[in-house]
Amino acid sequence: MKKFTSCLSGLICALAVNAPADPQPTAPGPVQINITTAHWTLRLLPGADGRLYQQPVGSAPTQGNLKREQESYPQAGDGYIWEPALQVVHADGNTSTDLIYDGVQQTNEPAGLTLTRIQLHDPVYPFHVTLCFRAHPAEDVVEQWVEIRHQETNAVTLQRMASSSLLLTKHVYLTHFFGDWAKEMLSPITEQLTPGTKVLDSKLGVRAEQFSNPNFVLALNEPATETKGEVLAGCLAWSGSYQCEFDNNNQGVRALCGVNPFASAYHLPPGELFTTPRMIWTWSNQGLGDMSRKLHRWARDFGMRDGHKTREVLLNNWEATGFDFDFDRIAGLFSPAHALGTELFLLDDGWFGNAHPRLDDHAGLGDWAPNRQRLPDGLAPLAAAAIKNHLRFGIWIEPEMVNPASDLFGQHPDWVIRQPQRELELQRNQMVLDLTRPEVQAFEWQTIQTILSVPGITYAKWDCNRYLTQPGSGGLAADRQSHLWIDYVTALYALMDRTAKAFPDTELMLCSGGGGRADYGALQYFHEFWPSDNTDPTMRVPMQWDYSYFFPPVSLASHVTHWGNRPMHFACSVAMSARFGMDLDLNKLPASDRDICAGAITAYKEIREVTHLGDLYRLENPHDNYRGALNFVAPDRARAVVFVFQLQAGAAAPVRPQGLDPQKNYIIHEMNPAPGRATLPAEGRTVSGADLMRDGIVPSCAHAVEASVIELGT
């Protein structure tokens, strides 16, 4: 992956009184500053009163006065009257700010980018703003952080500070997503932003996606569908808790993304410098899909790790065995599982504790020395006998996490985050470890590498079971307890950012209790994330769908469960389109079932190329018709592969292809058919890219939890 560097923010509400005249008209010469993409630009404007300003994106150019609602990157305390981007504390308790424009470096980085910084400075005091832009011209993806310092004779506070402050024009549509555990990426809504304020937020701290989500989309004038409108993908690159504001002052509807200011007051000492999160923007005049398709480009670039390598067949044994299993049982997996054509079996929760051994949720976690009764030996040679049966070996794991019943805590009850003199709370029997401590810090990365260095480990899901509730650190000063939800986070980034680096050539699938974690902050050390412990193929259809306005499918774990009593067939569908995984007990799966499950992974093995490294397609939502349509098209449009998942019983109609080159013919074949159903009446035929596009294809599903999975090749 290409990658570069980022980090962290915040924001909170503030309002100020006796607004100035509008300044003057902006100044004639060179003073338009552009951030430019295939097809956007953003225009930024310092104006002749020397605040900088911003063109609404939307709207059509401005020819006469700069208002201060245009002000690029407002602060408060100083005439700006509406919600600010910056709020600050000066050293000697000024709680007014004023930016004033300095310059700007344009420069180019390699692949073809450009990153912009623009200098602002306050000018009574040395305090200093840098507003960074790196642009993305291909995938029209634009990236957007600030950065602050100063010089100030003591610590400046700062309390609001906005990763992005994207001023829109004022009719915009925002489509957001809600949810919970098992229900994650469930339930889209789309609003129009009328005028005032609207939030989007989590004060969770770790995991905290579990009941929001800090991506969302932006349809300028008009709502805009799979083809047509002008949007805004924006996705805040943070995995703590974060607010996405939208203020519509009638004027226009201003965006201001970043950690939430929320309890996060964070003191600033001279000389340092404080980095927001990335705000990553996606913009396209084309509708939903291109937007997507730009988004997923850009992600498999630089958004995650080996994005343009595809993803082997994994086997996880918690649906077969949960707790219960020893060296046996597990190893017992290995043979049925490579005969059915698995590549990678993953060990989940339970291997390890020992005076409190992992044998429920109740005990063992921070203790990480393998249990002696189920694995005498240890890890190694379960790992060696998987890869005597051709499978690659992985781990489960949950460094950031403490049972009370464990040596770890019993040793350093210090070492949890926690409110003295409250009586301890309890998530799924569990505790977060502080990881704003150096010795806690040493003691995960300890963890890590001592088992991911074990032979023959080349895997590891990295879990995280419970969120912030009493959010208080004994390694933190009293007065500086606000740190906490910052300095977590950017302390995590670094542990993960030291195991990717440490460990290559070991894939990283990033775990919150489904998808607590689901943001382009953590997947950038990642290979994939899992969306929801909910696999119930039904649900997971309209889940992957929301989920894939953001996030490419080679990122999403699709695994072939029993969850909801589903055909395996439809399951096994609905796993393909993602990054095919199964939790299943081989031994026990019926021999029709088995025979499925080897059709669909010989199947997903011929097509992953597609699915993983093409361009998706979203042709039939889900949350609005009778199934489910999406196709995938290789880059250089010689093969594609049509899904379609029959939700309920309905017509047999045509489902059309896009993306298709109209001049090439395609031959058409159904993937792993399913047993006893009548043939693709188009079986074997070719036709022209036109055609298909036109006239569609007659998927062999037609009655409830059926699917089809047709590839066009040429």
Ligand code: DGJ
Contents of the next structure:
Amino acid sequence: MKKFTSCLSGLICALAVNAPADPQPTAPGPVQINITTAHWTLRLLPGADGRLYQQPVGSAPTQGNLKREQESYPQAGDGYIWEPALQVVHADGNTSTDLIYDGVQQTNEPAGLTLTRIQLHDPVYPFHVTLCFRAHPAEDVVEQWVEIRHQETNAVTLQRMASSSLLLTKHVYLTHFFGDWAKEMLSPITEQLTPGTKVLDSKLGVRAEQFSNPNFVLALNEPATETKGEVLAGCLAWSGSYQCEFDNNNQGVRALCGVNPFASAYHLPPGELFTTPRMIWTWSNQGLGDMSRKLHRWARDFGMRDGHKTREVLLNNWEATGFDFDFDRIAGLFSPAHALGTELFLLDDGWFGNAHPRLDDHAGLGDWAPNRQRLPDGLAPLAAAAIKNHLRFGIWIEPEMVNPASDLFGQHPDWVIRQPQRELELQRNQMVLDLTRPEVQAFEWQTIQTILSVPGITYAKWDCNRYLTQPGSGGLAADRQSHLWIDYVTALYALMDRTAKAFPDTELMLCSGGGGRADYGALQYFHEFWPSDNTDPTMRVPMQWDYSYFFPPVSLASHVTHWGNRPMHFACSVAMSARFGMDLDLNKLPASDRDICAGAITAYKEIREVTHLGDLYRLENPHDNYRGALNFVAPDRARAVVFVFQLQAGAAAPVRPQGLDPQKNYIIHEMNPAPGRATLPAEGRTVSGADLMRDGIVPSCAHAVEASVIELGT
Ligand code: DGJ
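Could you present the same protein in the form predicted in complex with this ligand, rather than the form predicted alone shown above?
In what comes next, the whole complex appears, and the chain from above leads the way.
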């Protein structure tokens, strides 16, 4: 493979940045276009017929004629018979599209990135498509999206418009995750993609997932392990209905990912630009662990906010008080919280509504004035009381929703998403406000602005507790109803972006009735996400393992609660492996549990530089084992932290950390050891990285729901 010739920053380079390699065009034609990262090259090739082809990832270079099956971004209606990436009805009713290669620009961007833009056009219609690829060389990440525009006499209808239609070898193993509320990511499934079409999708509208998940792994030629195999992580950056379709025509597999074409025909006026969501591909030829570490690095740099800052210890009241609180009950948590080492308090649902007080989930959403009985002087005095106790203060919001029992619904019943003539279908007693309407956009922005401007608020949890079941918009014309799915998410991102920009110092948690919005479309505006309402630590061990294929632990909120009634030491140890929080009534906590929490918080503060900013190595898969084990390694490899979570009875076998510096000597020390348990056998010993990785460490845990957190320091 020839090396990419670098261009001056910002300069648009000529097409011939790469000398042609394989596959060869059938006749003299333009050169191959390489999308290149450190260990991966995606090869695109304009053929002699003018179409753009792609060499399948994971297969030998194509010899001889290029076939239509190998088209890079195939179009429906003129010869291509498999699942197309693009399906268009032109202004004159013609249902076919042809795309011919025009040219390419490759531009160097800051931080060593390269943007490749490949222009295609229809020879018969003034219809243009640009395939865009942003390569992140060091992380082996390629972001891909598509831009569509035209100058036809009238609107064209986009019926399918994939963000990416990557062509792969025919031997592909797909790992995907099915779930439900409180079971997010708990059921990983790995299956070989046999001939035919496998579809992962959602039709939920305002969240990407509740059941099927838009984050998946493709292993080429054979199933991958943590340390072996050619793998691609695929993450669709979209918080609405999505479709990831794997079309195996027995010669290759095409992964078509993007907004769900289901009921989403988009009428694009002449002169307007349609941009698809981004698809994020991460490559590794060294298995799942390397893939995730690279994706985590990309995420900390580009996929989330403040990815290089450690996260503070948070106390949330939701599991502790539910809706049952007032000023005194909440303020009464502050002093014990500070005494334990907590740094931030989050007031959850139930603080607002007067004519329709939010005493439970039946009323109040939409009426965002603080409840006068619970908080007679509003939020500011509560925030001030938290700050006086050395805690930052955060607040729960659900700006997109309304209860029919609210002043807002009484004033604007037409603002909700619903189907006319149909009985209102509620979920959790609530409706979704129609964000495609400018007046709703203004209302939601005003709500957010008012709440986040309260003095002392520096953190917010943005929730979304239902999905669409009756997708009708009173704001959209009858012949534009199918725009709702896309226009809603576009307006949502504009609102999130505005919030992030207007409140740059306010930390934001992304939540959707648990983990319904764990996607990089929304996460770019947030600091962390809420993976699940299920905080039983025995469930969180496998769940957080699965999320970690795609999301760095610094982005993953993990709270200590009483779910499952597990030992406090086990619950704290699990939460310490991600972004630590507690959902406990500290005034009711037995002294012994309080001591364990205090010890865990002290330990968390010592190790968070490593767990939040270091590299993650998944060691023992809790889905297949009696225990789960991971370790984190600091960027300079001077420190590491090993976590062992025992789920069932089983031997205290050595756990072998990875990623250490073999030459360095590490001092072994168990953090916050469980009271009453025998000391870690190797406590205080100094052992080389090479020996630790070969021989492992025998943990102090040997029974179900016990855990060991072991620091390796130099
Ligand atoms: C759903 C969230 O997942 C919970 O953490 C909590 O914030 C509730 N909503 C509040 O209604």
